[in-house]
Amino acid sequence: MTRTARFFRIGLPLTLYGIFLLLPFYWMLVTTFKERQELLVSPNPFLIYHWTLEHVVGLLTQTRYLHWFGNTLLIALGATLLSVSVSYITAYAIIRLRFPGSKPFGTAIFLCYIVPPAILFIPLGEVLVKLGWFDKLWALIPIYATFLVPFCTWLLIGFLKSIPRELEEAGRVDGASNLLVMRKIILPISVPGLITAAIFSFTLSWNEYLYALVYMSSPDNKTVSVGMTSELISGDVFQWGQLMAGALIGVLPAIVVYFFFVEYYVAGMAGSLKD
């Protein structure tokens, strides 16, 4: 294959796909640092002629964005820790303990993941009211776990299948119990899979909107997604500069997580997809 043919078959499609993926982020960047007047009237909407930080400064000083950011970070970390812990124990029990009905139970867990969250928010709301958890910020942690645990369990089931049973058998020969084998032998090997599940859990929790909107009514309990749409949009007036600044800052945690753990993420996905 010549270099020109290779470019048109591989290089050009990848380039176009990369532009398609990065265009929204570029648009957020451009809108964040444009002057207000230039946002309304500009000879080229894809270029910045007059740079400014007024949108970023206004977002951080005139709104409660930092408070929303802290709420979102707290909920995302808590939901990730809870979901990954429960999913690891559940996946290990399904794959290794082989209790009666373990295979149908594993399938049922995955089927729970594909149930749309919009169907569940009404019955979940009744449960929260009866428990007295309505408008409690920490209540979002177990709520998010309802849709995170099924997916993480399915992911870890595939990863644990790739771990040789001989490692556990060697531990049991030395007198280790199931709990000790799970903690001392399987857990260190499962780090790539656990990190993969944690990345998915963190990003899904960070971007969740419906439950945070319906179950949290107090201004102190708003997350980033809910706070920006409720405070920066008034009728038909959109604060585009601050909205894009908030979206740009809001994606930074996910970018940092992917940047530092991308190798574990790839290894975990490869392990979970093995037969």
Given for the second form:
Amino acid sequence: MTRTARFFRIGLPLTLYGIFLLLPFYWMLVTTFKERQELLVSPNPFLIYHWTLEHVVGLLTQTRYLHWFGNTLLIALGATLLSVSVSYITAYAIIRLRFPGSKPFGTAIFLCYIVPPAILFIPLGEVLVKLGWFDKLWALIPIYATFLVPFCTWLLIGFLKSIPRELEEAGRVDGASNLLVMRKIILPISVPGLITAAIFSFTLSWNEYLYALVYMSSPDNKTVSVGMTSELISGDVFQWGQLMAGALIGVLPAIVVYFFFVEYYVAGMAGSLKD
Amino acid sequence: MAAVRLESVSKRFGKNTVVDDVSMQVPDREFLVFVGPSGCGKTTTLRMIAGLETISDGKIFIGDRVVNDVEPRDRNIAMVFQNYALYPHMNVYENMAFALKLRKMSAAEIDRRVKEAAEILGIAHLLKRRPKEMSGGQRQRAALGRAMVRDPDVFLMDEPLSNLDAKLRVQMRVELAQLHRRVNTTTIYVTHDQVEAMTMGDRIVVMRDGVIQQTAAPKELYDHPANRFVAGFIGSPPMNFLAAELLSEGEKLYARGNGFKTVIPAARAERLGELPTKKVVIGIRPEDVRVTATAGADSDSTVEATVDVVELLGAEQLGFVIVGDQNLTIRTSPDVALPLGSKVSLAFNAAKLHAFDPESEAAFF
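Output block for the form predicted in complex with the partner chain, input the form predicted on its own:
Let us now look at the entire complex, which starts with that chain.
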């Protein structure tokens, strides 16, 4: 391919796609650091003429943003830990123990994931009230697990399938019990898959809106996504500067997670383990 | 050290019988090879001995103990897998030490055993490497080492050389045989490669469709195959089979077919004497056919053939010729002239002739 052809067939589409994806982030960034007047009237809305930190400072001092942030972090980490552990054990059982009905069971788990939260939130709310878990912050952890476990299980099934059965058999012949095989041989090899599942769980919990909005009513129990939309939007008045500042800080954990684990993430998605 | 015995062992997957009523003995210290085409049940049999498959019927003994319901980890066996199955997250040392650690052996003893095995296998300098940092041959040695350090009652090997390239396979074949002489542990080895079976086994078990066809020492198997399947499976190029009719002339019994007529030695003729149909399939190995100078030079065996293809292999040549309407492969010295398309006269070595029942395929001799 010549250089020009290469540009038109690969470079140009990728550039356009990149702009399409990154534009919202750019918009978020410039809005965060622009002066209030400039947000509405500006010769070129893509540029910043007058820098300011007032939105960031305002967000951190006038709202309970840091508290929401802490809440979200706690819930996301808790839900991730719970979901990945449960999913790993489930996926292992489905793939390797081959109990009767394990295949339909695997499919059934995946079907759970297809039911949208918008349908589930009313019956689930009923359950929460009966259990006395309504408006309890930690209750979001098991609630998020209801959609994270099916997804992670399904993802880990794919990953565990790619691990040669002989490794386990070698372990069994070498003198290990099933549990020991799972812990000492399969678990260390599964790290890329587990990290992928964890990244997914973390991002999904971090972004979750509906359940957090419906089940958490006191301001103390709000997450970032709910807190921002309820406190920074009143009627048709949008605190654009603070909203964008909150969103900008809000994406940082996800960026950090992806940044450090992207290689594992790719390996986990490919479901492959080259020895 | 232990003998292994199978008594009427069967394995069924649903309606499929994969291993059918297999009985055999592997004496202590023997190197026994299971050989057969893929799907013949050899690997399943090995896996049943290992305890990785349940047994549908029959009994398996290791030593004096019935092991049907014994977990693999309690059978004191070691297994080498086709894809090596080294633990990818451990280095060679840890791979080899894994089983010993599970047995709560002291660190000093583990270290001694691992280093000794590594020394024997020539991988002492690789102990710190991960499996993915090693070549196929090195991984194979590491897998053998992992089995050796255990000092097991029985070694089980499932096509351990089939992932190696041809040259390395020949070398490892020799090393495995040496290793067996050195550690002297009962070994059961599965392969689909008849050359591996012939060169390594003290005895060979030939299987087909889950049934043992013949169990014998390599030479016996080669010289006296029990049926047409074994005769065709062992040996490369395979034995030639020609349809023939029996014909008595005077005192002598001949097998005659389209384009050939060959005498059957008197000692063996007796076994065919009573045959009602007079139809047999005769078998002759490529090296037991010779090219004669002129037609009819050997009145006891005359074969008229047309040369179709010749393959020169260096030390020998293979001639693919047509006798009547049947194909025949011959193995000769490369000095014998075999012009393509020419007519040649051949003779069979009567002493090496085989005959099979066309119906049952069982060997008469």
